[in-house]
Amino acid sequence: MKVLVTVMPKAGVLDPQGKAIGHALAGLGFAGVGEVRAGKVIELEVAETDAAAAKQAAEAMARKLLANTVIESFRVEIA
């Protein structure tokens, strides 16, 4: 089964990233851009037939390795 995990930073937490890239579309001419907040997202295929199971794991892994919740939150999604 897939899943995605979906790793976005913070409200209130500074993105360089994302003023990075909203600072280089300004550049390019794309006007009326408002904030930019860049994230990862993580497909994984996981062997549970279950997809609240998998769900649960999906968030497991989250919280234990693929976000760093102090400063960023995450989503899971069966895909």
Second form
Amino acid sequence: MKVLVTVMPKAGVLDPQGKAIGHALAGLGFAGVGEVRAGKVIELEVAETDAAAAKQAAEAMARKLLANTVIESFRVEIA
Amino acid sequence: MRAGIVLFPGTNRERDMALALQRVTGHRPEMLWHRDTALPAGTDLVVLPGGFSYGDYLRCGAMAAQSPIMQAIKAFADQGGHVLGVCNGFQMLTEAGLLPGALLRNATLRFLSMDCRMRVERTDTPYTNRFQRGQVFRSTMAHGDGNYFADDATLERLEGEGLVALRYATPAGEATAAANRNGSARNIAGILSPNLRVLGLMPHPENQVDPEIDGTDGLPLFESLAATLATAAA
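Beyond the form predicted alone, can we have the form predicted together with its partner chain?
Full assembly next; the chain just shown is listed first.
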């Protein structure tokens, strides 16, 4: 089973990377783009076959390692 | 002082750190391996040096914070051991939960390799007792992720408990925005644990310990440690 963990900078945490991407998009002429936030997606192939259990396990992984919850939030989805 | 410097894959500042410690103690510190599960008996200082451990994968210091030796270092710190983290070492300390907050990408998005100045906020600590209060000393920064962040409650607690050890400042000692090149909250360059025995800072005081190589501005930090730990051992 494939699990997707999306890690994003928390609201209120400065995201200079997102800002730079936003500036670059504006420079390329893409109008109407508001705030840009950049995060990452981590794809996990897990042996678990029960979706709820896989999600729970991935959440534990995110809290322990994949995300730094001081500055990042995360979301787990079964792909 | 019986110091150990921890080596991770990608660590690159361990030799400078060893020379700085040797200069104040007269003997070479021990090099420790990240896979070790215990510290050598009698260790009274653990140093996490700068570098790019694990290629900065995931987040700077995140992988190192999960390495086997970190459990031993946490136990050592819990028992009142002294732990110094410089640059990548500071990032590891926050990732391991030994110090609060996190180091974000520099506000400029640029890797900053340049001189900086730090103001010493208190001198009654194991790391700063050979400085004068308010003293400004020159050091070097070399990092891409040195922008100290913590939520407001944490910042208030750090300030209230006097745990901000070092702040980026002008040569005249003013903590201005211009002196704060990486964008750190409240110009924070280095913070202490509540028992004052764990210090993390982004700049490299080990760069300035030799009069023939860039001066000795950083030497008081190591002299402070040597004095503290010599007393403790006596």
